[in-house]
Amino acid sequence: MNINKIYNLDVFDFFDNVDNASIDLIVTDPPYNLKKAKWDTFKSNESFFNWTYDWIDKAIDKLKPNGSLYIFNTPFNSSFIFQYLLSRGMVFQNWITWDKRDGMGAAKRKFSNGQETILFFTKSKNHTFNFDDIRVPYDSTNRIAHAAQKGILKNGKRWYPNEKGKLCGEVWHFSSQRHKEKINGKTMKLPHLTPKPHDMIERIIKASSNKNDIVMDCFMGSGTTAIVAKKLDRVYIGCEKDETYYNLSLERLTNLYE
């Protein structure tokens, strides 16, 4: 198949076609089956993990022997996913916790939800880890502002911040995308139901694959995976089922590289 290009296809129609082993990195935001939409209903539980599977087992066929996996879900979902990867063999790297920063849930029976899960797995430990790529703020200015004149002692040595952060964690801080495109402080509804940040997809990309990588997204929605690869100078293929969808994809990236 064609690269830089996103495929108007069902997932199986799409993998059918996509070489074994020829791809870097896979960033993925399938259905949850949470009934918002047609695409996210399915019939039961037991229908919604046999699909999940079926489509989980093509993907891994499809990365590169040192190729990362990111997967999207509910928690209750990544933890039936969770298992089911590593019975294929996959190799586990984290459990990352998307704080959506995204008001406050109406629960009053339990705590409210306010986070979304990304499954990180490998296919070997040989894989593509871009750490200082990554670095976020430190919490404590005042004492990292401190440390960098003076050092901090530990364990006999001095210790003086990185410039460009600290490493990065498990517990990711992102405004669901709906809260960066507000108009006049309101809340819009916009294209696709549930598009991720994409500061978010950036950070995955620049930590999981390098320049020319081939990046895929086998439920491109909206097309932001492809958009931020393209951005990065990686390249991207993808498909997407829903031809509205589809279609805003295109949109998106023909105004990208306009």
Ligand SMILES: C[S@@+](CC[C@H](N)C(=O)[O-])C[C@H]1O[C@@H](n2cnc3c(N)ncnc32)[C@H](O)[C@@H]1O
Given for the second form:
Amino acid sequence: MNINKIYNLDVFDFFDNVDNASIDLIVTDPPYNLKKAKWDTFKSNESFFNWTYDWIDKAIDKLKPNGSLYIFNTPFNSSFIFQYLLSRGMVFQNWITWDKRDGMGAAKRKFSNGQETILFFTKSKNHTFNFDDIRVPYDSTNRIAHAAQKGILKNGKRWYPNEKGKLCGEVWHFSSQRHKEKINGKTMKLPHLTPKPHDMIERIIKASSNKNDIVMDCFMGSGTTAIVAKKLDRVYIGCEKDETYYNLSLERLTNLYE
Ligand SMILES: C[S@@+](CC[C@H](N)C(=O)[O-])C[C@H]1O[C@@H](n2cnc3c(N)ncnc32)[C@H](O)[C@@H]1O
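Which structure goes with the form predicted together with the named molecule, now that we have seen the form predicted alone?
So here's everything in the complex, that chain up top.
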């Protein structure tokens, strides 16, 4: 199989190019059936879930026995995908809530949507998790400043805060790319409809892979997963069906190399 390559193929044709049990980490952001574009539109919920379960089956075959899988979707769709992954014997790790800092719509008869779900499953309990590489700043700065100097007595031992910050939780606050790229509060038309923020993908790749590991994304879009994997000295492989988005991903990767 060819690594450091994005294939301009449908996901099911792409899988024919990937060896079974060869991938360390899958990070993927598939269609959500929100009908925002042709590629995101399915005839019915049933056809959407049947298609989703079919690609998930193939993706699981590609993961190494100690591999990890992260799938983005809406909370509603994720509740079905969650059950499906359990039925396939995958090991549940986290239901990550991504607070996008950017509403999806002004709902007047319910609370406005502002989150997406990232399901984190592994193939076994023997997975990579680099918790020290993804620590986040402590919240209570006065207490932490005091503890940094004198320590806090806990169960007879002095506890000092970790210089790299606290362990990372499962509610993540990352501004959406759409929100980050607003100009004077105005949403700009981006070259891809739904790019994921690099800092969020970076957290996933740092946590669940090591240098030279193979990271796969079977819905590359503008190539975010490949770009971040490359920056972090991982190897990438993936596909994107739409030719315009495929070319965009190559262009963004070339800019990175240059
Ligand atoms: C949610 S977007 C991914 C965006 C990406 N995370 C980024 O940061 O740019 C999903 C992508 O899947 C692609 N796609 C949809 N159906 C596909 C299929 N059957 N095979 C391969 N790619 C497909 C779409 O063209 C779209 O670019």
